[in-house]
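Consider the single chain below, provided in structure tokens and representing the form predicted in complex with the DNA.
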Amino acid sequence: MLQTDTKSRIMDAAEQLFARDGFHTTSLRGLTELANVNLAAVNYHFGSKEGLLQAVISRRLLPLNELRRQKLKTVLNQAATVGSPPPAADLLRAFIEPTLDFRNSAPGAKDFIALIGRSLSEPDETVRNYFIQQILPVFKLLFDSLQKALPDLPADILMARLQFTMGAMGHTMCSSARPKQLIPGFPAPLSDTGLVADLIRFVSAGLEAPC
């Protein structure tokens, strides 16, 4: 098996541990031990623990958001050629589905998705803002597109409902990364693909609800 370089090994371990235990709870000692690198290597390569976090986020979030942007553009272009407003469900799918596809693109991507999900409710402003800042451009594109799709929905209502959507999405990503546990008295959880498919149906219906 090919041994990746030190920098990548640190990022892989960080992705895994930040997602599982949270940023603050993860110690650099445990992290470097898992990565099989020296403790001092983190500060050498990333400057600080927070610098490592930013590197871990950017590595996957930048391409993920680019994929979302492309899919949104495709939906918008299709609608433009037909001359009708883009369907809201298609726009939501373009934003949500890449998240799942992305999970299978790399071994550690699944952990990363959980890390995104958690970041929405991250207490630390630094961490949360770093995430939001990276998502904002493509989120703005989604928002503007949905305004065209649902012209009768007031902008502040749409904004609130997109917040609900992000909450549902984040929580789903977060909990689907945990080992599935059957709760007595409740049905077994859906598969990951089934979960995402129904999430899109759920938020589409929610967005189009009368107000």
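What would the structure be for the form predicted alone, rather than the form predicted in complex with the DNA?
No partner chains or extra molecules come along with it, only the chain itself.
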């Protein structure tokens, strides 16, 4: 078995079990059995269980963050070319579209979404802290860019509204990663394309609302 295959199998198994059972509850023995590798392989490749967690998060978030960063920079560069503030809706789209497209980007993506969703509601901060470390630079870029788009909006109000936006996006990701449920007497859920477009319209209106 190639070394890269071993590492990938371990990360795939960890992603699945961390999402289903939680980081601390998952045993290395159960994880390595699922990955079909020996027990020493985790320490050999990742140094520790915490090192494995960091690798699982980095594997998904680093490419996603780079894509979001590129799209945000494109909006900023286009605005600078014409000498106008960047449109807030375009900045939100640059951040939100890749995030929601991530759901179908690769096998295991939905397990990763479940893992992050679980970390945001559990009292233990281990997974949450690693996630925040990874996302902070691109979140800061989004916040700074929105300050250019909405210069009259106080920074504390912008931050609060951006947190509302992240909450709406996170809920949409977690709920849409599960099979769509039809509720008797209510309209069918939007398609993925319609969901993304309407979420951006919704959060843009809230972000740009007068104080």
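Since we're looking at a predicted model, the values are computed, not measured. Positions refer to the first chain, counted from 1. Definition used throughout: the rigid core is the maximal C-alpha set that superposes within 1.5 Å between two forms.
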Relative rotation of the two rigid parts between the two forms, taken as the smaller one's turn in degrees = 16
inquiry  = Rigid core superposed, I'd like the Cα shift of T32 between the two forms in Å.
reply    = 5.3
query = After superposing on the rigid core, how many Å does the CA of M11 move between the two forms?
reply = 2.7
